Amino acid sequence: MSVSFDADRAAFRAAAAARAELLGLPRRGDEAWKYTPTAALVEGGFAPPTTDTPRPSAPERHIAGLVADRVFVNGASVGGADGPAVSLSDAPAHPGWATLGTLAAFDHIERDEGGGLIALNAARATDAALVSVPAGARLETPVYLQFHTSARAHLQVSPRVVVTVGRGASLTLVEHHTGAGPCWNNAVTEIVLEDGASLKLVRIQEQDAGSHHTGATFARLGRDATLETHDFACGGRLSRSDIRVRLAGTGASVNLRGLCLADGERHADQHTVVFHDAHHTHSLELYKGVLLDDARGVFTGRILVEPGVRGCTTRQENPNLLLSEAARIFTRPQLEIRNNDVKAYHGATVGRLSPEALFYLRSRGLDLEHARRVLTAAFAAEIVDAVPSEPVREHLHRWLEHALGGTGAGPAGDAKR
């Protein structure tokens, strides 16, 4: 189902609400959610904002060195810089809204695939960000979108993003989710890359330990288009990130990277699906997990190559570190390849820090905890260092240092405007 600027948005939202009620939220009995405790969402009593819901001021958490193109607080736009990003409330007649709902089609997605969450977002989203890049344009400065939620009661907010990148155009986009209090951000992003287009997407979930986050990103790539994603699970008591990429044009390629670092009793779930629908398409995946204390992590990477699709290559890796006896990671590579003209590799490892490496560092004068931090930071840095923006890399390195018990000035999210 799609909606354009002159469509009846009320009817669209009513259809989405009916679908959300029919499907319900994911349960642990659903195969794709079997390791994720969704009861906190199902039974949490989360309600959308109303006209009486207090709206906090613009968030203090910010990526130093970037100017926010669009800021949303508790679901509503509170401003931003002039640029390629607009909000629905500012530009309700923008033609780019014809893309809304075409990839995240709630009427075709079942509950096990998160269909109830996607329909709930469509029903409850009160505003949204649209980023549109015309054919041939190459934007040098990243577009920065921030979504912040702050609540004293159980508040559920539905961030929405629609991105269209024209033929041969390129863009770097930073999607930053922050939140405090008993809130639940249920986000949906739709991305269309036309032939030869390029997008680098950095997605940071940096909510506090009392909040929840579910996010679904849908992308469709045209001929020779390229997508690069960097997905960071930096916070939240419960978080789930779904990235679904359809390589629809010959020669399209995607490079998916992600990092989960969870401590305490946090639960972080990262789930990817890549559809190789066209000849000579390519996918790479590298997701890393670092689990401390009683934290739980999940990685599921599903790759589908249809019969008759020739010359595809795919590689998927998921190395993980467990830094306590109680921490757990569940890793599930899933390759569904229905022809022989494919080069495919997948690997998943779960381990602990090398005793030999620890001994080496301690022999050079480091105490045990410092040596552990050095090795863990080096393990995670491969993902952080690949981020295509220096301010974002610095932000993430500060977060990483603080999360590992370093001597930094505080969490990356404490950087001020």
Second form
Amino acid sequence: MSVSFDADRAAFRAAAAARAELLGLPRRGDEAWKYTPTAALVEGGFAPPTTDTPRPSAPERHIAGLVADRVFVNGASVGGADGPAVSLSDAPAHPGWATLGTLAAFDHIERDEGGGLIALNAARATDAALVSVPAGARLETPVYLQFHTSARAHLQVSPRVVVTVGRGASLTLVEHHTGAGPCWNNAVTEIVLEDGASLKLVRIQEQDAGSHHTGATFARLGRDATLETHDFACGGRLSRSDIRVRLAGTGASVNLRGLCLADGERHADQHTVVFHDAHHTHSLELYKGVLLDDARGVFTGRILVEPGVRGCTTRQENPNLLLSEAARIFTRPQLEIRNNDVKAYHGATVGRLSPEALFYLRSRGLDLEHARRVLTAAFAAEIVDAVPSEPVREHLHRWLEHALGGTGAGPAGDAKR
Amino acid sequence: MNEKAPPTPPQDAALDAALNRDYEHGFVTQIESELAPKGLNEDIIRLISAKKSEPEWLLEWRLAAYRRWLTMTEPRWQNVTYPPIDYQDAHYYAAPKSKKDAPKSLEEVDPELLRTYEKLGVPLHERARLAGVAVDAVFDSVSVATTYRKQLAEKGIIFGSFSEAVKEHPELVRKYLGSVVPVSDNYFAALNSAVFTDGSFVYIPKGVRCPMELSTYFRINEKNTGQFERTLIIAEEGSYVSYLEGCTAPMRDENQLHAAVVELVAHDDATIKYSTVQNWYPGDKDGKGGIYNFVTKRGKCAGRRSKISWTQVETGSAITWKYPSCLLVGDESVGEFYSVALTNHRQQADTGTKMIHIGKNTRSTIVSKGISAGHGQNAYRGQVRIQASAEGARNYSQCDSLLIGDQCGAHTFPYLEVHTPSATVEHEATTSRIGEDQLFYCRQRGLSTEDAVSMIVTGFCKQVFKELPMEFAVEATKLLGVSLEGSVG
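One more: the block was the form predicted on its own; return the form predicted together with the partner chain.
Entire complex below, previous chain first.
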């Protein structure tokens, strides 16, 4: 049932452990981690699960209306079944095995890019979710993977996902991270899209405010492949999401979307890097941030166009709402263009709700608090509404309502407001 | 890469010639000069201080800076590459021989020097009067001539060399030196604090509007001398001053380090406008030689409603590394940064600004235009930081890049850090090349490709050029023209 790294992986894991030891965690001085302190991860005394670690059979929270294809609790697979076209398999011949570790190659990623975290995942991941869609297959129903961590002790789990989508195939994948108690989820996802393949990835990080999350997603796109990512940083005390996309085939395109809504004392960092390695590749990016209470929000979007690569277009936007005196936002939209046949745009804004819009709503009889909620929800809804699955959209809308409702409960149900 | 790149359109021979034009200001003036031995140590600093008959406190200040510098490491985070600099392999003091019997008037100035300025087009002597510009010309490290001093003195304005200011107005220098750029600020600022030789000092008294543009031409002349200028401008309450800084340097094979520090202080309701046209020798087309321009420029809007405006046109230097910044301390103070940075051949530029909003309702505007051609690498790096105390602060940043050729690079690294919800921060950036359609349109209207490119580039930079004083706007347009004509084939 559960997928384990078997004996011939022992060397891989030993090398990863050595690398993790060598690199350590990113530091404040590392450019990519400038605004995100990792002290909480170092000092938390987190340890990987052991055989004694209790494994509740199923998490309480899940997305209503979606059947989980695979559920992982505290790092181990506890439920789900292989679908007809999607196999979540432990067979060594599974195509996912060949891919594992090729994109998130821990020995090639430096410390300042979070290499230590990638290596740590490789060293400690026990059960990996392998998702593979054969060439030409078009899956209508989303594949839903849930990773739940529930800990009374300081637990560190390493979820690992490998996705391969064959030529001309298409898939919608929902990666859902939930967690309660003092834990640290350090996830790595690798995605290979063959020529003409298409993937819609919805990544929802909905851990409670006492847990930490670091997640890195690596994707490589073949010719005319398309990737859409929807990255939701809904919870966690310290949360960091890295998405690195290589547009390796001519005509490949990526559409990155993300929402960070942080309250309490949360620190949410979303980091994206897009490499335009081939001609006529296109990237589109829209990340929004809403910061409440004492929360910190960080966004970095790097776009790199290599010399000699022609006909690329890129557009990136990062609007942010700062809704409390003590909240902070740090944003870095970066363009690194090494060639002239490019059209690139980026924009970032930070501000509060428009006084005119608030006034308008109040003139219509809404009280100030209500008017604020309406406008904030509308701001965030642009990201939620683009999610490609109805049940997921509804789930996110419920979360949004909850998060902005001022009911005394945060997105994860128990966050301090 | 999967695909073969389409062939690059062939460039006109005439355009190539224009692109590869030699550096116009590449000549060396033969003047005997007095050199300190190579190397950097406390003795050299004592020597510099002694040569300039400086007071004890300034020597101590230099030595403290030097000791601090020894503990610091050279920054590596900037987006430029260069071979390691041997700080011991340079002269830290060079003065024209004629310094001992200092010229009392222009007639006494070494005619060779005057001819140099003439070649550069410095409006000194009669031309200075006609142009209405007072010039404090820095030839290597010692000021040789200052004009219009008397006229300025009548209004109580102090405008002269830094060394004179140390002698004549030590209290002012002591009060403000290092108050905006502390010695420990960064590696190159510390180095400058230890070994600076001269520079300009400007003091505008309360309520005085400086009647003319103040201008300094810097020029590195002596072989293998680092140039460490120190400029300090103080604008008292309600005053106004516009300061122009322009540079051209003769051709050199060895890299030269230029690490200047500029400090501006604006008190209540004062305005300082600081304009730069920087045209140091950029190295030849293979990247040999050229100036390393590592400059720290910072202005402090100390008073309410004060304003500091930086305008720069950077066309020279092998490597440009500078961030003219504003500390917006006073409530309702205003910071501005207008920049055109051009890199051609193997030039590299990492330039931008920092706007630190501290006071309430402070405002800042950033307009940065980067142009890259050949193998040039051009980076905008800018930080906008709105402190929690800066209620109602506003920032608008725009940085556009124009790429000419498929080997050049344009990079944008903005850092927006907002600590208060009442702030409004907007940042926008675009990167593109000169459109084929734009060129086609111009050409079918009868313009040559060269003229069309020149026109489009001038249009691209217009927003910045209109901020320059008249004299500079002309020079800047000319500089861009020389560097860029016909870069698109």
